[in-house]
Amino acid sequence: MSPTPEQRRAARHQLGTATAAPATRRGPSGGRKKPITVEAIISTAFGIVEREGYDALTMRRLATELETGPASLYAHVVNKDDLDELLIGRLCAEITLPTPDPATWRAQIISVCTQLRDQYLRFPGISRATFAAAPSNLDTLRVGEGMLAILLAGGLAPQVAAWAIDSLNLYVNAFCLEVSVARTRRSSSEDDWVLSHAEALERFAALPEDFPQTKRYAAELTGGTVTDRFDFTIGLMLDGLPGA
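Show me the structure of that chain alone, the form predicted on its own.
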């Protein structure tokens, strides 16, 4: 009897690789199409997200791209949540984790957060797949293990380190989602919600006198790049950790 999707998922988590055999294509053109594998599903899913954004990724849309039916996908992935976990796990596999060093732990954790940010921003909106998800993918768990080791090396108490990881990941995920939404809106000629720096300054300058501080410090409120703000917030979070 062939393994169930749940068994394939468990095998992937144990081995860190896709072990399911390619699905046999049926029909007149079956022999001319590439076989459906977990790797093909992941690659195609990333392509959809890169071109159209995460919201466009559905099992039906993915099946259409692979020229098959949704049922063929379920022979390899359990459901959309399983697919999301595979995608996030693949991005986490690209993260380089340093050997924890008490002397440089702060720079090390910043580096990991920055790498996660850069991976997520490659695929618009994909960080949404991380919210309210308990990871079981080994590549994703590897990053959590590495972050925990770094924070413990920095002298943080275990509970502080554990909650710090939650907070840092939540900020990175939310930051990437907001940047992706802003970029998507900016690329739409019909959406005027995203303002340029000059437009934001003009709006603040036009505010009534009931907003004296906002008008006075408009340059500060709108200054800096998204990277500047990311670095500032990560640094602020680390500064506030008890025992840091």
Second form
There are 2 protein chains.
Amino acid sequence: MSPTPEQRRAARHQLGTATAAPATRRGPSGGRKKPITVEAIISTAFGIVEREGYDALTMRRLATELETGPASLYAHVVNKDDLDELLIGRLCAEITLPTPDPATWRAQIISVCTQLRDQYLRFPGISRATFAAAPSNLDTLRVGEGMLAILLAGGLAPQVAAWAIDSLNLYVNAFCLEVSVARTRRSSSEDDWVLSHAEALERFAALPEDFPQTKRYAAELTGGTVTDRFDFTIGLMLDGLPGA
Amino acid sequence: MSPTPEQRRAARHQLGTATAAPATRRGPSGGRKKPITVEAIISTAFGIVEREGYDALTMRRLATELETGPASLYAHVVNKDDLDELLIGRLCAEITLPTPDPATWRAQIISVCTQLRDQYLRFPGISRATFAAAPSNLDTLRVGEGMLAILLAGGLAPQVAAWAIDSLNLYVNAFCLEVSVARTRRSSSEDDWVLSHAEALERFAALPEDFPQTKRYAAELTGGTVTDRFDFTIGLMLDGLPGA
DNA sequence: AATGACATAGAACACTGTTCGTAAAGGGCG
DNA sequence: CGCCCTTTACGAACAGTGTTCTATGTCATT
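Can I get the form predicted in complex with another copy of the chain as well, since the one above is the form predicted on its own?
The next block holds the full complex; its first chain is the one shown before.
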């Protein structure tokens, strides 16, 4: 028998054994352009998210893009959460993990975090799916394994390394989610999206008297690029780690 | 005229001036038990979230709890996002901000973060609303002002303090969101929710051979209480700060 | 007393994820 | 070759969601 979506999902979580069987049967649509595989679903889903953001990724929208109805997707995907998990798995699979080097472990872990950030920001809002996804996915675990290897090579205690990985992953996800939300809000609220920084500074400066520090340091609070803040926090976390 | 929900919301974002006018008119329900004010909406919303989680907070559920229809809520609240903003505003209003003390600035900022964490975890899943809420809310800004004052009293450079506040807030929100998601998943997936730690450890130990570090340090990866991880990361960030 | 303002809802719209039942296509078998 | 039966595909529908239109009943005011 060909693998049901449930079996596929279990295999991704190292629960069941691998099931082969290619199964290239065709349906009532005859010789269509594309036989609607899981791969096709994932790639078109990424296309939608990249173009219109994660909020636009609905089962109906995805089905329309594949020229079919929503019910057809459920033959290849358990549900929306399963699709989300497939997406973040694919995303994590794109991360290149360096071979651990004790001399440059900080630069190596920064590289992994930066790759994750770039991938997340490339597909706006997809980090929301990361929060909902269970951490037992094999592709996700692969990134964790790579990060753990880097930190251990850096001489960190196992417990410190484990918790640091958790913190870094959590921060990267949250950072990308916030950036994505801010961008969609900026582009949808008012027509003029350019005055984001200037307007924020002006508002902070126009606050009442019981916000003295916020008023005085409005420039610092609203200043800095996206990457500035990211680099600052990652550096903050890594500087606190007692590495070799 | 009585303030429309839009005017209320603008006032919360320091845009318009304050508008008084209590306006105790009654509707077709006559002398009902409660005249359905914004305050009543907020408090019952908090009750729903505290009991059943943020996912259960729908406009219909909230209206049913208030013994009315969904449309009645829109006379007091702009939309669901506005309600979310009211909730996190109220949440932030509960935070007690210490008067800055240069000697104990680390303990003070930890206290604020811990208060935020406890408030968020008390209402499971509400941190999702925090990500969506604009940072220009007055109640939110009050907490930011307090944190900024503490860090400045600690001798930090304004730019460092500003970015550190951002990082800390972001991490606290993400941490609480992840904890809430994990808890709801654990309680809804299978009947036996007790074996969370043991099962996670067993799965990590049963991984294939290409996960050597994850297998070896499964105990460290799955170990530690919720507060352990929280304290670790907050400490990590604060230790990186060059304070007095 | 009549009037107009206003909080209150009932019904409906456009969505969402998901499932049921059915129709079409292909391979394995007699 | 022709039949059956598994597998895939998909239209229709269900239970939800946020939101809006419209009408209704009640109050304070003229």
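For clarity, a rigid core is taken as the largest C-alpha set superposing within 1.5 Å between two forms. Residue numbers count along the first chain shown, from 1. This is a predicted model, so every value here is computed, not measured.
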| property | result |
| --- | --- |
| Exceeds or equals 2 Å, Cα of A182 between these two forms, core fit | no |
| Large Cα move at I42 between these two forms, threshold 2 Å, rigid core | no |
